[in-house]
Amino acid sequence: MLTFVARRLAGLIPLLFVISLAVFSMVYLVPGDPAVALAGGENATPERVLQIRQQLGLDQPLISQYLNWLADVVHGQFGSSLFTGRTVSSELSTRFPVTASLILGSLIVALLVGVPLGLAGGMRPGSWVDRGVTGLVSIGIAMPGFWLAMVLILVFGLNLRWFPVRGYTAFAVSPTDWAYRLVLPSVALGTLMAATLARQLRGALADVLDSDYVRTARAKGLPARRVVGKHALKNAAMPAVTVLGLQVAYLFGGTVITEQIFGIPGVGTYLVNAIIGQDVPVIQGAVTVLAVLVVLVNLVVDLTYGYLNPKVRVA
């Protein structure tokens, strides 16, 4: 198992290198001279252009710019905002726990809803329970996240007044209010994930339960709970884990819209404001952090494959 983990960690090095090149190249995607564009375009003063050029290191050779930027990134330094002057690292350290809380809430919603639905449909394929699960899953997949968020705000926030619709409270300030304010955004962001997870788990479980070794286990008189839990679910979980990993990557992008709708001061809101203002150091820092997190999630998925299926470790 340690060899398997070491191989996966070694495989991350070239991937992270490619990500760093892509993120660094963002500054050159700005049309024309990046320093002039970021300084205000036609209204930019020569002093402001020179300041931007020195702040971003654009007055140095390209390879030197990249190596200096990469060295700072390795040490957790992403520069300072062109407009606020605050360091990107300090802003991300403040905002990341907010986004992480939203992603955690969405994962909880997906697991609490998706896994039971998938098990219910997969254990009784073709029954009225399975048809009901299929209908619910289809509705969940078809609903856009932003539309569901607006419906939740209108029904449970404004009409029933069960939950607040804007703002965020830190866990250290009030754990109860922290969880209370995350209910609606977590449901809005986690519904699609729950529906996708339920569909994949239902299909995989139904196929596994129809296999020869499961029929043999049933013929031995093993209880249904043991047949599903010990023999079938472990193999059926492989496609579900794949979908879960992909959906977690989707969550990092989905938080951008959800945070805007619910007024949550997370990384998504920070990134949107930076894109609107063409604040390149902020964009580079936020995208780098999110990209690395997605890579780490994929690593966890690979390691989970190795745990669920010994053939993956041997291969």
Second form
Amino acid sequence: MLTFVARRLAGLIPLLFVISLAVFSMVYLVPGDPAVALAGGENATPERVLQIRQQLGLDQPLISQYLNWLADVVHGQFGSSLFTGRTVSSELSTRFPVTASLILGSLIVALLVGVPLGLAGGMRPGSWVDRGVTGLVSIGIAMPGFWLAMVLILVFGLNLRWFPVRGYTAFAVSPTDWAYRLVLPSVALGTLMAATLARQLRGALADVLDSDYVRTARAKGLPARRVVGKHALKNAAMPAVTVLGLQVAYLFGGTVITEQIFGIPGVGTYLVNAIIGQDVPVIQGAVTVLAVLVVLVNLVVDLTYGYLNPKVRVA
Amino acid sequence: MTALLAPARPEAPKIVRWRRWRAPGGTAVLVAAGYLVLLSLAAVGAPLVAPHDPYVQDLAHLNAPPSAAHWLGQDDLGRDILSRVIFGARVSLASSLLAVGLAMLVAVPVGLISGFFGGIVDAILMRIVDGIQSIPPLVLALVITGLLGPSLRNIVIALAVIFSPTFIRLTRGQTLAVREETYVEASKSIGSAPLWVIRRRVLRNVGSPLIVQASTSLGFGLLAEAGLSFLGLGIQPPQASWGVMLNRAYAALFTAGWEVLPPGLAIVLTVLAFNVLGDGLRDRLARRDGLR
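Right, and the form predicted in complex with its partner chain of this protein, after the form predicted on its own?
Below is the whole assembly, all chains and molecules, this chain first.
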């Protein structure tokens, strides 16, 4: 196990290096001279161009640009916004709990909806319940989350008036209001994951229930509930957990639009506004944080998998 | 081994081939394929099919609900929504199709090289792929179009970048599998250039999974285009795409909420059709390979 952990940790180094290169070179995606373009194009004053060039270090050779940037990033410094002047790290740290709340809510929705659906379908493959589940899952996967968000706002916000349609309250201010306002956004964002989870669980459970050891358990007269609960579910849960981990990248991506629609002041809103304004330091900072989070989640999933399943450690 | 000795697979009788397509979920696959064919025809022939000009404004009927003349109503500038959905299909399908094409064009050779040479080349290429996949796909696409500037060309580039990793992995996996086969050893021993042999074999083997993956990616491309255009970082108004239409519908959400339905349902149905088609092809190819 120890060598397994060590090997996984060592694997992070090249990965983080590639991510840092990708994020660093984003500034060169801006067509033409980035400093001129970011200063406002042809109308830019020479002073502003010079200021941006210095702020982004564009006046230095490429290698030292990268090394300086990397040294800052390793110390948690992403520079400051080209427009507001506020440092990216302070902005990110105030916004991160907001996005984390939304992701937590979506995970809860995914589990509450996805697990029962997956179980219901997987227990009796081919039945009408199973077909219903498969249908729902297919629609859930085909639906753009932000469209679902608008439909939810229309139905539950504007028509039924059950939930507020915009805004966010911090947990520290009012835990009930925090939860209340997160319901619609979490459903909008969590549906895709619920559908994916249900699909995986259904498939895995159907396979396991068809295996010899389950047939043995049934033959010796165990009630169906115990066969599924004690024997089948343990094995069926593994692939589902993996998928949950892999889906996290999509979840982080989804927060970007969901936050925008519900007016939630999280990392996603910050990033979209930065992209629209071509605020390069903010973009680099937010993308780095998101990518590192995805890497960490995948690492945790990997390690858990290795812990639970010794066969994986060898590979 | 099998490839050297097995004679060409005898063609199954017509009735069996038909049953194969009819087997579980066959109807759904046929319906999905039929829908996609009709949609593509409507998209190509949009000027002939659409009842109205998608750009003509009718300021007397802003946000007008469906009527006999305008089956799906009129948008916030009085433009015919049905016509915009049909013209939007052009842009939405084209961006997704071009992106998948570009991704495959780049990714298949890269996967081939990675799988064939192995070692350091493979290690480097795979770390790059891992790196790309660590950035949430939608975020990466947003950053690329946002910094390059929003346009159809840049959407295609952005989507191709986020699609490539899957295609690279797929081709690499097939190459690795084929490289181990006896007939590659055999062909090496008779002196044919191994890369040439592998390329032919791999392209034949990887063909089916690539088609399945392409179908799923086409669906995801539609979702991504919609997301980009919705945020204003994709197709630019007044041009119609399903994402642009949702952007306008969002602006009118409190006054004419029903306007989110036509473009939204178009997206859901089309992505669903691509997914059903992809799953159906996967099942059938698995069964065909099982018979072999």
